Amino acid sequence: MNTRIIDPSAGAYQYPLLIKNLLLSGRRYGTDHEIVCGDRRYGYQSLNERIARLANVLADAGIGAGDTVAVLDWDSHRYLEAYFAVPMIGAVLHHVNIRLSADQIGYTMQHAEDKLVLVHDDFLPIVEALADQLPSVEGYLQLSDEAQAAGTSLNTFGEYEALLDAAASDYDFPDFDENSVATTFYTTGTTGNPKGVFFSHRQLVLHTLNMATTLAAYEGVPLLRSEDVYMPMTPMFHVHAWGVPYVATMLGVKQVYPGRYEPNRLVRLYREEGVTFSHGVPTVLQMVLNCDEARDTDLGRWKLLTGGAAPTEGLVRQMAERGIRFYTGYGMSETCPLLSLTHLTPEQAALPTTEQIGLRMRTGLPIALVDLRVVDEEGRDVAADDVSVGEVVVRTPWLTQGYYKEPEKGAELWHGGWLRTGDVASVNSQGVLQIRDRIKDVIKTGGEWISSLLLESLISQHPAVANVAVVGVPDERWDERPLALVVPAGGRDVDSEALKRHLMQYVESGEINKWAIPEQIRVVESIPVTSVGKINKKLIREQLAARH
């Protein structure tokens, strides 16, 4: 194809898509809004100055282009500053998952070849125990929320705030190739060590611009606009807190960082700081809704985006009853993450709340620039009938291009030029996506397919159930059978036979078959979750196998 290529004029500036340009927009438009964390409050001008000071501190510590800087911190103003300062000097920001085991944290820091580590006082014992196993690390910056930083045996350059106070407040951030790696973090799978994903400046800028449009421009998705107040409830180490801090900074909105997550504290911050928009996985949202502070707090101002796992209908109804406007998104660590989002038409938004629940639970329409297909085992598109299922495969400019130092696993992720998500879904005639399950969580019984997510959603609607997980367990006759773990609500008794009778109404309505009802329903105090708050079905299956 003989396409025409632009021949730039002499002296024309080739504008690279760099993270620094997202920051400069925030200073321009956010002068009346604050960054809030604990007792610390400051405006966007101060945010820019502090990022410049951090850049100078990093340079003084010997960090340059291509070096990797690790952060172990709670959700804080410091983390936000690192989101910008580290990649803006050409270095790579490693978001360390602080909820992994110590051995896994050590593995990821070794594998990423971290050179400098920013570590909060709370994580000093972990890092001190790992220090001898981290040959690439040349020093540490200590992060503290107290007037006196904790003592440590680590070779530190000093305490974060003291170092920033002594540093210059200006820094000439350079231009460089927009395809330079900006961030990396590690995602856990069903087997083996965590895998390192990575994203470039170009990818993060495109994702930010697209997410800003998705969250702000459409009347059907009015989540984050110029006068909203943003507070994350997704850890900042988890896929850049879904990329929202970059959007919030570009828009210049008020941002509230809660530190360590504690449900009552999150509700108090919502109330006292005027928070209007947050996002989190269903298990975190459930804890927030059930905490003491939430009982007497009007939550009707809150717009919540959930993702990372399918919300149950019980949770969705509970949010609707409290007046929360909720939306469901879809993505994964490898996709930066946003791929699709609930999008209501004006007619749908005008429906009674109870009629909107099913629409808001769906994983929505693919957002702009996302090519998304649902394909069968031969790679053919399944029928758009909301019944036929297949694997979700995607293309978009912000997908990780592979796994760091593991090309063979990257080749498995990318097959035939499409990123394979491992998610089973259907799509309706309007193109609306509905995730049905993870391929590895589908329950195969007697040659038939059962969705663990659907069973969880149906069981969750029983008033005695606070939380539920369904997994497949081996069965000599049927290969697998579903088993349900149920957490009682508010000290109520849960009777397994009553739950089976509850499920029979969905058999009678044709929503499930009778053989989908679990014979085994076990009452438990809690359900295991992963490091990012999702139900840990891998661990549940391992624990059940060990008991047998």
The other form holds:
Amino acid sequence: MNTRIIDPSAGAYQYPLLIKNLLLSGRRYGTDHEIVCGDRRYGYQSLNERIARLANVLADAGIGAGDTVAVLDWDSHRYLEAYFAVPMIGAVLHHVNIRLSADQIGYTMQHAEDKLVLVHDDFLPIVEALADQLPSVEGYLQLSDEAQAAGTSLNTFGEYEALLDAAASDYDFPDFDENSVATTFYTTGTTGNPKGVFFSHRQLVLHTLNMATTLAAYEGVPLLRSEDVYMPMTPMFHVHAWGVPYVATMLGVKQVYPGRYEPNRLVRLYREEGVTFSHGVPTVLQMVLNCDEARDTDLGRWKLLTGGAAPTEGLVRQMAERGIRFYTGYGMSETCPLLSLTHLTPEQAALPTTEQIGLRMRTGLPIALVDLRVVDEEGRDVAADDVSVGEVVVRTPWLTQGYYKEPEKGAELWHGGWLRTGDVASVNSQGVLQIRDRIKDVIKTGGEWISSLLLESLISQHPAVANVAVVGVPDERWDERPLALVVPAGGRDVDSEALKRHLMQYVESGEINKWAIPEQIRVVESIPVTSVGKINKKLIREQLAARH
Ligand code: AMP
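Hand over the structure of the form predicted in complex with ligand AMP; the form predicted on its own is what we had up.
What follows is the entire complex, opening with the chain shown before.
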């Protein structure tokens, strides 16, 4: 097409979309809000200076454009500073998933070809044991919460705070191509090694701007505004803590970084620091709501965004009863992550809380700049009737363009210019999405498809159930049958017959078919979770298979 392309005047500035611009625009507000982590608290001017100091430390350690810098840390002010300083000098920030096994951590660090590693004292033993297998690593920088950093055999440049203190507090961050890679991290699939996704400056800036709009602009969705107080409960290694630290910094919001997640401490920080907005996967929110500190704390100020897995109705009801305003988002590692979010009209937001539960648990409306379709096996859009199901495929400016150094896997992810999510969903006439299951987790029984998520949600509504996972187990006659693992709520007895009777009410109301009721309901003490705290269905299936 012959469109008229911009012909810049001599001297015109072609503004690149770089992460540094998110920070500089944040500085403009002159906010007196603080960044808080442990005993440390400082304002945005200090944040800017500290980021410049870190950039100088990185440069002194030999890091330049195109190099990869790994971080192994809990959620901290240091991690926030690295979110900016590393990409702002043109290097790539590798968010190492500290919950992977040591072998997998080693694999991801080798694969990403990390050159410098920022490592918290708590992860020194893992990294010390791996050091021989990391030929690309030229040095380490120690992150410590103690006055005296732990002793280590690693070749370190020193301790973070001491190095920052000694570095200059200004740095002239250069312009470069907005398509330069800014961040990378690894996603664990159902088979094989973790796969590396990567995002550019342009992608992260657009994601940030869009997320800020989505979280603040709509009447019914006032999640994060300048006077809110933000505390993540999604680890900072997990998809950029869903991108919110970039948004919060751009807006000059008070930010509270809780270190290692400990539910009682999270609730104490909520109370003492005036936190108003957090996000986390459902299992983390569940732990926080049920910890001792939460029992007598008024949680009514908290706005919580959940996502990364389907929230069960039991959890959502509990949040509503505690006065928490909750929202559900949908996305994945490959999508930066945000694709869709609960969207309420002002009228819906004014309904009694219990009437909003169904609306808030849905997977939401695709946010602006997200083209999202639900398609059948031939790639045709399914009917928008909330019943027909298909696979979610998407396009937005912020999708990983492939998997690092694995073009064949990238080609499976992308199909005809659409990223295939592997999620099964339906969509209603207003375009509101409902994720039904992952394709791999749907239970195929007697020619019918049963959503494991729906069964979990229904079982979770029994008062004696604290947590539940449903998987398909092989069955000679029916192909697969659902099996439920159930964790009883504190001190209660769960009896599988009572749960079956509980499910019968949904058979009678037509929500599920009779054959969706699991014959096997096993009471367990805990349910295995993945490195990011989601129910680990792959492991559950493997454990069940091993037992047979
Ligand atoms: P990950 O890449 O580990 O963050 O996992 C992404 C996957 O989590 C998606 O493909 C979905 O299967 C699932 N997921 C994310 N958000 C939701 C949600 N709101 N409801 C149901 N499943 C979700």
